[in-house]
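Take a look at this single chain in structure tokens; it is the form predicted alone.
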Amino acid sequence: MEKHQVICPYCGAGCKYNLLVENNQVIGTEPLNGLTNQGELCLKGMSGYDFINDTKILTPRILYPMIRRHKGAEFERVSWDEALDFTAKKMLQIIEESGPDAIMTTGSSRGGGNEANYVMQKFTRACIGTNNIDNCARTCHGPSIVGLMDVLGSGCMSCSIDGLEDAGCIFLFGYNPAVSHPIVARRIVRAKEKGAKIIVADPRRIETARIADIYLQINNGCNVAFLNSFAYCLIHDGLIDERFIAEHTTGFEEFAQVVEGYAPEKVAHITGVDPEMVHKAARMYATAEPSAIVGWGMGVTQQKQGVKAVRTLASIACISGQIGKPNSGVAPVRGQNNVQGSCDMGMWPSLYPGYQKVDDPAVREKFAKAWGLPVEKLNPNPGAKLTDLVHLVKEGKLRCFYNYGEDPAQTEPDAQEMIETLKNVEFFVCQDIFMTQTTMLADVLLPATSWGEHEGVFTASDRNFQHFTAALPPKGECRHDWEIFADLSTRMGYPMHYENTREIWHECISLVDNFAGATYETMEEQGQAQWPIREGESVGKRDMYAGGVFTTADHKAHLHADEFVEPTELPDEEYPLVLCTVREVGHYSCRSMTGNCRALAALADEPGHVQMHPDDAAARGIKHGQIVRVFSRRGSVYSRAEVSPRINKGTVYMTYQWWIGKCNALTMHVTDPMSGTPEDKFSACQLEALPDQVWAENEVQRQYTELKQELVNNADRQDVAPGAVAVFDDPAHVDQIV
């Protein structure tokens, strides 16, 4: 049996373990003593490995390049040369006719690694000539990046995950670690055992609320109003650090003026919280020793005022002096394993690798020189966001979409609108490992190696770079992502060639001072390298902003407070319930990975669950476990009722992994205007009972079977070798190859 060291491909905790391999099949995992996991793994870490083996439980792997000769044609398996020549010719034609900004590309936070993302953004900027590149952080932690850069200068965690257990107080706001990051939740439990105070603010009574010293059951959609009231208490109850404010911040007077109108007593009708409890929580947070942590998730970011809430959170840490010292500050924990890394690598329309701005002439000069280009080749204008895709295609401004490792048909809001967009874009390229609802719509399919079949570096949520190795050789004709990008770039007139990921990584870190010390050698010697880590350093900074020195231009924190604005779509008589999307502990993202793992697939299946309060269920004649119909102004889906008193009345919760119970068929394409992040945490919906449960169960299975079969039928076309002719006995399925 072989053992290969990897970093978990799921959440952003960065857990380290061995993949166990026999006869070219992964057969298990063995936890290692990683910095974060310390010899332990969560459910997905233990059991989420066998998708690599192409189990076909949910959907098959893509193993060969395929193209459609024209829109509406069937997939045809071709050679790599033909697929890349076909793609290069079409993209060059679009650039010649409409300019480089008629093309958009994505990065991937799901297993490709930092090196692949670096090469993809280099291809986009140096070869195509556009900054239209984005990644899934746009739909999750985009507001964390924007808001934290506004206040502190850097859009990252200021502390380390392992340091959470040594905090004096942990304040969780819109974040459910027991489901999203079980290994992080373990650190919070340890902190509690060591005497830390725990504050939880969440509409649901989440797992961590059970051990909280103070649980604040806030109303959905009230974040900015609540945080302003929290800041009001800090100021009026004498809990601010006046010296820190005077020496290390700007804008306090304006900040205080805004929050002055948000006394807890005045906004209790908005927040739903007993004012006295807000005062108590503020005191507990501000007086904690040795430090306090503000931790948040997508309950903060996927809101209409996501950026504004993040700016207020960061400002709260500053005015209380709970930042710039060990185990303190701000801790937005990323949901996918390399969301931090894809942003680090410049998968962002306004930022090069290392968060260097594309509109800075000196930055462009540096990258142009390193990439062997005249500086005029690098576009000085920030590009379009991923959430701009729909309207840009409708307006005819975007003709080509190159989707790398994402499944927007499943993960983006208003799913039917997104599917129509992907059907209508003139040229749609997908580079992925599975046949999905998105790849099924592509004009070109480029099969990539999966996690476990390549090496590279991931960045955990707390800025830790960690190296992972390949456990298996590529399957079929799959190629490494970075090889595909480099080969395509060469065919389009900008030659790129790398021997391995080490070459790519060292090129990248040579261009980013904060990454320069994170060599492969350092990671091999130390086990990880946490940025900022300068050239020649072997140890990075566990905690940012020491002594109150921030990474803004003037090295001070720029405090921000904003007025509260109601969510876009409020409940009414027709749609009286609030819909909020959440995570599933046993599944991940669009489920193409975890859905192909035997143990995880056995835990839960279609159509997923809709969580609701017993009173809301009773009012609609719904019983626990029944199939129900959930509908909004965007669409209608089936889901299974999960009735629980831990759910707040008037709100229902759905996870976004399911196909038949797809909550994103119901959500709105409305975004935070500052970050472009969708308002997935608040939209209006309604539920209805289905009296014939036998019919309902059969209907769910019928829809599920048909969708899976459609994916199989498209994947089966790769079994027809180039030049061969497929013969169909059953037009719905390829079952003979001549």
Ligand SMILES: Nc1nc2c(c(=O)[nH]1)N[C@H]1C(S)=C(S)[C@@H](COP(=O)(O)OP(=O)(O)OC[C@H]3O[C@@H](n4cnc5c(=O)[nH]c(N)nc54)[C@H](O)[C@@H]3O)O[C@H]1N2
Given for the second form:
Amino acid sequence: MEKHQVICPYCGAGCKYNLLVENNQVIGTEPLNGLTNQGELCLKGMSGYDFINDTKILTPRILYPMIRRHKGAEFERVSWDEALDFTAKKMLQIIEESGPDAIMTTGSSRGGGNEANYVMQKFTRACIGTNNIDNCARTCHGPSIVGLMDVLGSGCMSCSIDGLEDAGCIFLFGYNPAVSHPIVARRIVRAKEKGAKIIVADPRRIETARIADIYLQINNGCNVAFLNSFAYCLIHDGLIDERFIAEHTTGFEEFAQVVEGYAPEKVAHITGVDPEMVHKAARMYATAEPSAIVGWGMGVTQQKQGVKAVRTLASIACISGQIGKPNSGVAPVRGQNNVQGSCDMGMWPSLYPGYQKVDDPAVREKFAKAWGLPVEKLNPNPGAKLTDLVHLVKEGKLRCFYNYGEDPAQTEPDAQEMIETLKNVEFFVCQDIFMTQTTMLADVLLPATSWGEHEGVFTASDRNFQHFTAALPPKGECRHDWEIFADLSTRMGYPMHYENTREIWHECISLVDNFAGATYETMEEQGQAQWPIREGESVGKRDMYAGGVFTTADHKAHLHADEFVEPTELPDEEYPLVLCTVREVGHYSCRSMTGNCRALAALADEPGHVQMHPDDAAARGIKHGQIVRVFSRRGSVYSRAEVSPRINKGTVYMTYQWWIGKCNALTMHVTDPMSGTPEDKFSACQLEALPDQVWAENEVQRQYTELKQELVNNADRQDVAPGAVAVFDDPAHVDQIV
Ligand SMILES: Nc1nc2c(c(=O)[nH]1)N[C@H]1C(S)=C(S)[C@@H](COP(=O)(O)OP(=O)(O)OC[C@H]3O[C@@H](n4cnc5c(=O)[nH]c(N)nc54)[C@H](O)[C@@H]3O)O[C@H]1N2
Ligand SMILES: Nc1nc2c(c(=O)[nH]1)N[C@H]1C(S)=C(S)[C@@H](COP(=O)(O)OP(=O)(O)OC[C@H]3O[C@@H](n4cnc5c(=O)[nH]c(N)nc54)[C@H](O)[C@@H]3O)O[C@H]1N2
Ligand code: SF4
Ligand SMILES: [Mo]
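For comparison with the form predicted alone, provide the form predicted in complex with the named molecule.
Starting with the chain above, the whole complex follows.
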């Protein structure tokens, strides 16, 4: 048996383990003593490996390049040369006719790694000439990046995951670590054991609420009102750090003026919590010794006022002096295993690698020189966002979408609208490891090696770069993501040649002062390298902003508070329930990987669950475990009722992992105007009991089988080698292939 060291491909906790390999099959995992996981793993780390073996439980892997010669044609397997020449020709034609901004690309926050992302953004900027590049952080912690850059200067965690257990208080606001980052949740339990106070504010009584000293069951969608009232208490109850405010911040007067209107007593009808408890929570947080950390997640960011809430959270840390010392400050715990990395690599329309701004001439000068280009070739304008895709395609401004390692047909809001967009975009290239609902719609499908089949570097949520190795050789004709981008770029007239990921990585870090010390050698010697880490340094910074020195231009924190605005689609008579969409513990994002793992697929399957309060279930005659219909202004799906008193009345919760119980068929495409992040946490819906449960169970299975079969049919086209005769029963298709 062989053992190969990897970093987990699921959440951003960055757990380290070995893949156990026998006869070219992964047969298990073995936890290692990584910085964050210390010899432990969660369910997904333990059991989430066998998708690599192409189990075909949910959907097949793609192993050969395929193209559609024209819209509406079937997939046809072709050689790499043909697939890439076909793509290059079409993209060059679009650039010539409509300019580089008619193309959008994405980064992937999953298996590919930092090197693949670096090469993708170089291809996008240097070869195509656009800044239309984005990643799933747009639907995720985008508001944390934008809001924290405004207030503190950097859009990341100020502390470290392992440091959580040494804080005196942890305040969790709209973040459910027991499900989302179980190994981070373990640190919070440790903190509690070491005497830390825990505050949880979440409309659902989440697992961590059980160990909370104060649990605040706030109303959905009230964040800005609640945080303003929290800040009001800090100011009025004598809990602010006046010296810190005077020496290290700007804008306190304006901040105080805004929150003045939000006494907890005055806004209790919005927040839904006992004002006395807000005063208590503010005191517990501000007086904690030696430090306090405020941690947040999607409950904050997937809201119309996401950026505003983030700015207030960061300002709260500043005015109470709970930042700028060890194990303190802000913890927007990044979701995907490498979403911190794809942002680090500049998969963002306004930023080059290392958060260097595209509209800064000195930055463009630096990259142009390094990439051997005249500076005029680098576009000075920030590009479009992933959530702009729909309207740009509709308006005819975007003609090509190159989707690398994302599944928008499942994960973007208003799925039907997104699917139409993907069907309508003139030229749609997909690079993935699986056949998915998105890749099924592609004009060109490029098969990449999976995590486990390539090496690279991921960045964990707390800015730690960690190297992972390959355990298996590539399957079929799969190529590494970075090789595909470099080859395509070369065919399009901007040659890129790299021997390996080490070469790419060392080019990347030579262009970013804050990453320069994170060489492969440092990662090997230290186990990881946490940025900021300058050239020659072997250890980076666990904590940012020491002594209250921020990374803004004037090194001060710029405090911000805003007025509260209600969510966009409030419940009404027709759609009286709030729909909030969250996560499934044993499945991960679009589920292409976890759905193909034997143990995880056996634990939970379609049509997923809809969580509701017993009164909301009773009012509709719904019983626990029954299939129900959930519908909104956008669509209608089936799900299974999960009735629990831990859910707040008037709101139902669905997880976004399911194909049949697809909550994104119900969500709205409305975004925070400051970050472009969808309001996935709040829309209006209704539930209906289904009297004939036998029919309902059969209907779910019928839909599920049909969709799986559609994916298999598309994937089966790869079994017909180029030039061979197809044996499918569709005569039109056979004609084409012959
Ligand atoms: N098992 C598993 N783990 C995952 C993922 C997965 O798919 N499966 N996905 C990963 C990804 S991409 C991410 S980004 C992270 C996300 O991890 P989290 O940030 O924990 O995400 P959610 O569970 O969606 O939302 C967090 C909490 O916000 C609460 N909430 C809802 N509305 C409000 C509100 O108005 N105010 C407040 N304060 N709270 C509210 C919800 O009840 C929920 O408990 O998880 C990662 N980990
Ligand atoms: N309603 C609702 N929707 C949501 C959310 C929510 O809370 N509610 N959460 C949002 C959040 S926070 C996020 S982050 C997004 C996630 O949205 P996505 O990024 O779309 O979801 P993933 O499942 O991570 O998609 C990863 C894709 O990459 C592929 N892949 C994996 N490894 C590799 C590789 O090495 N190379 C290549 N080429 N491909 C690879 C996988 O097969 C999969 O198709 O979903 C968002 N959607
Ligand atoms: S906590 Fe996250 S990184 Fe760690 S094993 Fe679980 S899914 Fe993987
Ligand atoms: Mo995420």
